[in-house]
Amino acid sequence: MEELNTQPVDLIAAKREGSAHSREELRHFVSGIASGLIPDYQAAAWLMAAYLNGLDSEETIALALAMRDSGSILEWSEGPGLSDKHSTGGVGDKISLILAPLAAEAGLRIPMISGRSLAHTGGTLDKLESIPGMSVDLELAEFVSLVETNRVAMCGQTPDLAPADRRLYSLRDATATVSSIPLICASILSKKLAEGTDSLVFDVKAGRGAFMKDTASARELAAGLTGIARSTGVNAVAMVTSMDRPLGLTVGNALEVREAIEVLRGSGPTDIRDLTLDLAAAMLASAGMSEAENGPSIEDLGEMLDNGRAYSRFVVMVESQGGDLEAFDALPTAAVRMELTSDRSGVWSGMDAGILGETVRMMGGGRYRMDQVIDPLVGWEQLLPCDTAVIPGEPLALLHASDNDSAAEAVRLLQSGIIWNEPAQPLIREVL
């Protein structure tokens, strides 16, 4: 790390008093974080000061760029446009598994660096790892090679990609500063900008199962993400989408992969298909391949699902990363399946996504510690469409569990999460 003109303690004091940092001060500070010269206790103190007093737009941009520059930045050959998508975390959100191969089949290169489960929300990497043999821990050179060859690859953050963010993120989790919108924006963009893509699409969730519970907060986050991306010359679009109820009919890693494959083969739940197509169209448009620019239409994209082309691209991606789809098809079901039934008459409007996500985590489908091993077989399978009139005792869903005790506990918890007589929000609330 270069010698700091301002010492870390001075930056902490300045932010404690509400003063703004210069771009140079943040660059030096982040360099010290990445190198380890700034200890955890000072980094944590600064995070709390930033959480309490905020970062303005210039500071947020400077922080994102400094964290991006703390590690490698991917370089690409001339070729098709490069694009990626980021979701802020949902329940039953298996969109990336469908969107990445679909957008690649439509003509883009998709270097998708994804995450693991966070709190009650699922993780794309955990879902992929329910496929036997699937490797998501790729070296950056291998990742780039796979994207250049297959137009799509999906992996996790590597140690040399935005390493300062990796350290600050773990401290944010330990200091209860995760929910700061400027810190969220800087963290997400540091990794996405390091990918070197031409365009980005953000799916910002709002509702019971989202980190942003209301549309206004989700809009603020979406505006921050698109604003930073655009300020660096990257085309960006954000959709604020509903997460009051889970997406699709399944929650749980292997169950969600199976549902994603159904959509890739032209069937599956309508909400998953529709949102995937809308995000794919936005991704193509932001990359200069809209229908008006002679790119594929939404109807064309739907045909790529219906005729199996998107699924074939998915198969190539999975097999290139060591995955065995035949072995996945042969996976057993969970040891116990127990029904969740209605306890009254009424119009069942679905399940509270937050309560459902926490319940699946309790069953072993998510983590409370990063070293916890996930059970890919547990989860939720919805049996009836939302907004259906039901009578007492009518089965609503199946709980896939590892034992009777966890299944019974899940049923007990989920009784409080049933939504009655509530019209659904539009799936897409806003586009920014």
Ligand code: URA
The other form holds:
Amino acid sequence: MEELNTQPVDLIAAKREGSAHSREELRHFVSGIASGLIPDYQAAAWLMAAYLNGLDSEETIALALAMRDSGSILEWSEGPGLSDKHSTGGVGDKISLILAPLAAEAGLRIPMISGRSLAHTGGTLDKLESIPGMSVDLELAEFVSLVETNRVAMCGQTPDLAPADRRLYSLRDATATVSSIPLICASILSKKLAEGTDSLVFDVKAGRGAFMKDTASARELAAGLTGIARSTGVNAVAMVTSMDRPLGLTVGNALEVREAIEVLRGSGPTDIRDLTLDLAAAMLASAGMSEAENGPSIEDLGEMLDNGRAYSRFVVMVESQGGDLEAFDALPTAAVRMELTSDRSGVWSGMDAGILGETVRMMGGGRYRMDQVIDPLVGWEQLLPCDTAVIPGEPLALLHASDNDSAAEAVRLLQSGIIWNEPAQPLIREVL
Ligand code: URA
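Switch over from the form predicted on its own to the form predicted in complex with the ligand, please.
To see the whole picture, the full complex is given below, headed by that same chain.
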């Protein structure tokens, strides 16, 4: 019989030497993480060994399941299919705000547990919180009840959902062990599987503003995410999508919510609309509601945006969580608005999403520490479509800032992020 390494020090040594752990060993380790019996220094040492020597697919699945089982797993009534979407993080990515009510309107139940801004990327919860009164800190029972009633709700990770991941994630953040594909897969899946959904859609970003800079590493992450989900009986599809430039014309929390509402009402930028429709169709297909299975077509989904049905579902969701959309409409604009202008002639191909995300974070639209308060009003509003010929002095974008100094600093930083003469590539790079 295989020897069971129950002491954390033995597991650390085994991983340091590159050996694989058994499922039971990982369960034991994760339960020590969740209960607090394993101290930070041993957890951190194991994380670094796992970061350096990797986890094979069996270990990654076992880690994800053990972390899922470290807390509550949501239970649902009989009813419409349950689905959720996860994006690996982008700039200007407000798709979840549109996709969740749209997919609910199309017939699914969407229990969406989302995250906050991470590094230079935005977070759905921070965007939602720019709506006055909106509560995203829900008890799990309340969250389940809202999904059962409205077919859609959005909240943050609660202390009782995958608590082992919560602890490991904060240790990873502090020990430079976040960017490991197996650790990322296990972390994301532990929470998504705890939602008890039938299907999952992953939007894996690749490019300048993504954590995965190239298609190959994004594909590896996408394959890991879909592989683990499928091996646990959850249908999954992943799209590798480009994050070289921001999505849509706005970056910044309230600005993005406003743009999402435009798309929910049938207008707004076409890149956001098209990617949302493709993700919604993929979500429905992975939940057994493709067009061929009598589900809605892409045109039907577009119609739900155009005729206001998806927006009505969004309003119900927001109001059920305390949000006041009239107060949102009445929000002031940021104190300072400053133009970013072109300093040369050429074809303006958009803004480097990584540099833009960092700049909006510097302006107060994101965080450097978890205890920082976000300024919902600051951000970026693109004035000119990408791939337009410009002359020097032409306004490209408007910066919304809290003061002149941060606006001027943003303009300075963004000059180096302007992309010139680069033909646009398709947004969807691969589907797995
Ligand atoms: N999001 C997560 O939930 N976990 C990771 O490891 C990375 C992104």
